[in-house]
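Only one chain is given next, in structure tokens, and it is the form predicted alone.
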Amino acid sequence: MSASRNSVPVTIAEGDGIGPEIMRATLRVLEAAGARLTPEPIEIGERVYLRGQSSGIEPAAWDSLRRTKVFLKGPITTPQGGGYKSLNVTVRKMLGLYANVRPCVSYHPFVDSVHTTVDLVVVRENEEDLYAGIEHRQSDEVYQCLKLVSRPGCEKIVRYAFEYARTNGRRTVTCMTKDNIMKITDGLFHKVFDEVAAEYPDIATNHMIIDIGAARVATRPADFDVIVTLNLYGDILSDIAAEVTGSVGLGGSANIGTQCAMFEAVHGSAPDIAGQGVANPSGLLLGAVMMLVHIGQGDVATRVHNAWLRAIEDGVHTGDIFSQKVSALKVGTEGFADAVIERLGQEPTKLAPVRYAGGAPMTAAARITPVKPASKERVGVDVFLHWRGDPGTLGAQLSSLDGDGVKLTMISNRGVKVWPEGIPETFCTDHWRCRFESAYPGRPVTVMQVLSLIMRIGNAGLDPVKTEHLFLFDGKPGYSLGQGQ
């Protein structure tokens, strides 16, 4: 790497599986292209996990990341079994990397692809949703994962998507949610999208339910420009989009925060082909191109990306995209890096060449609109029980515990109302949501009333495993009805 006065410190982690091979190839290309970098190597991943660090990362590595604020990361293997948290999720959340940006482009006819005119970007919320990783086992039969969605989290990612679209000359931003079912959490994301969209009249917008949206990405990806969505949906969508372009192995990824940024390949560590020298370094290399733009080295990013396009166009392909119809030469990891290096300074003649300006950091101040605190009133509590039996028996037992200003109004099982007036066809597990509300309309329920209720339930020999308090916010329920209620 260039050690000039203008070189930028970058934290480098090879990762696991094919990580060392593709990182070595990527760094060779960057060095040959004149990237002005000062690498700071750190070790993370499987070997760190197995040394007893359940997070997969040691304190010295955090020091480097917080100092350089730029991270080029190889893929990580999380050991099988309990007790290990995903390092990818940990790094994203610890460093506040709230936006995951995954461009997906087809390179027809030089890479076989289901669709030939794909050029879309998935902007995925990166810190919350189900990836908060808050899970519990609550009974013999039922396990829980909490879906956490915040207004600031929604606004940060939606605003970033619009800023990205405007900066990169994109015309349309599509929001995808499942707010027809998850009306509170996904409903919040959709609501914030509509609010922020009003500030960007130069950009067209639309909203799609995630299931049909994912189907359309698979069948009609040319309809999309920028897609913004929640964490889990974005993870799935970006892999679908990458696959229809020809290979997930071609996808680079940026993880962006207000202070730090991480760049990586979309794909995983592929331990089944590790050490064989056959892995495609393209995903990590294109992630590094995004990094170069981010640190202001758009000139080098242009050289690398155009040389990569020329190699692809010339039919120099690794095994994952090699085709007898379009490929001219099958190469391994290092052979592909050599092909890109040989073409530095050249541009593709059939694929569109790229042009990066001097570069502007992909990080952006996450503007959050202050929200006036709502008037909040507790009107009841959902008590979740681990219990075996029929809903009628449970309803009768719990109704006998009414008093102190609260009464049982509903029992549901896996979200479906089973008392009162359930139907016998409904299948029930050993996990019951028992809703107690104020016995006096218009009168709030106090914490002490809830605690007294829990004491009565416990003294009756029942097993409460969780409670969720029911609130009105500015007079509107902040909780869902049971299905069938």
Given for the second form:
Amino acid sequence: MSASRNSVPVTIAEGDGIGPEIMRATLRVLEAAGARLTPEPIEIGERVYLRGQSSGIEPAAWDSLRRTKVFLKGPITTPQGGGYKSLNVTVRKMLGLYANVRPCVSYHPFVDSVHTTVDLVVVRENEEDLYAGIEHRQSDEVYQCLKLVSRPGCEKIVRYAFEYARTNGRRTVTCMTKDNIMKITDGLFHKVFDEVAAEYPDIATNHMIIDIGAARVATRPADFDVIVTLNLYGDILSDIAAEVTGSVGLGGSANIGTQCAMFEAVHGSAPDIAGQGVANPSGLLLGAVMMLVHIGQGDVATRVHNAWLRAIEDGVHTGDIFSQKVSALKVGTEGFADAVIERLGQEPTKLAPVRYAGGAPMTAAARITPVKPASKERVGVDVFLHWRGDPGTLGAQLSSLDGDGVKLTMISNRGVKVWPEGIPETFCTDHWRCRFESAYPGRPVTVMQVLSLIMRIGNAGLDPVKTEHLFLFDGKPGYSLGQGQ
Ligand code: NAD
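Now that the form predicted alone has been shown, please provide the structure of the form predicted in complex with ligand NAD.
Let us now look at the entire complex, which starts with that chain.
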């Protein structure tokens, strides 16, 4: 790597499985292309986990990351079970990498793909949603995972998607949510999307429910340009989009924060082919191209990307994209890197060449509109009980605990109202949401009233496992009704 005066320090972790092979090939291409980098290697992943560090990263590695603020990362194996936390999620959250940018492009007719004209970018929220990793077991039968969605989190990612579209000459941003079901959390994402969209009249917008949206990405990907969505949906969607372009091994990915950025491949550590020298290094190499653009080395990024396109166009393919129909030469990881290096300085002749002018940081100051505090009034509480029996019996027992300004108004089981007036067909588990509301309409409920209710429930020999307070925000309920209520 050229260690000239203007070379940029970059933290590098080769990762697990195929990580070391594809990182070696990627760094070889970058060096041959004249990338001005000073690599700072750190060790993360499986070996660190197995040394007993449950986060998968040593404290000293954070010093390098916080100093360089640029991270090129190989894929990581998360050992199953054993309390190991996903290192990818930890790094994204600790460094505030709120935007995951995953371009998916088809290279027809040079790579055999289900669809021939794909050129879309998934901009995935990277810090919130079900990936907050807050899970609990609450009864013999029921386990929960909290889905947390914040207004600043939505605004940051939606604004990033629009800014990305504008900077990269994209025309349309599609928002995907499931707000027909999750009206409060996904509903917030959609609402913030509409608000931010109004500031970008030059960009066309639309909204799709995620299930039909994902089906359309699989069947008509050419209809999409930029897609912005929540964390879990974006994770699934970007794998679908990468796969329909030919191979998950082709996708590069950038994780962007306000100060730091991490670049990687979309795929994982592929333990099934590790050590065989056959992995496709393209995902990591295209992640590295985004990194070069980010650190202002657009000239090198252009050289590498065009040489890569030329190798693909010449039919030099690794096993995952090799096909008798379209490929000319089957190569391994190193052979593919050699083919790219041989073509440095050349451009594709049929695929469109790329041009990255000087390059520009992908990090973006996250403009967040301050949220005006609402007038907030506690009007009740949902008490979740671990209990086994029939709803009528539970309703009668809990109603006898009414008093001190609160009364039982509804019991639901897995969200479906079962008391009063449920129907016998509803399947019930051992986990009941018991809604107590103010006995006097218009009169708020205090924390002390809630605590005294919990004590009455405990003294009656019942087992409360969780409470959720019910609030009105500026007079509007901040909670959902039971299904059937
Ligand atoms: P995977 O992406 O590693 O592999 C899925 C399939 O794609 C496998 O058949 C594999 O051989 C193939 N494949 C993946 N990359 C390839 C490449 N570059 N060239 C050729 N073929 C390739 O997904 P998985 O098997 O579900 O996960 C394996 C491990 O990776 C797990 O521990 C998972 O937690 C981890 N993972 C890490 C990341 C990351 O570090 N960002 C992302 C996803 C999964």
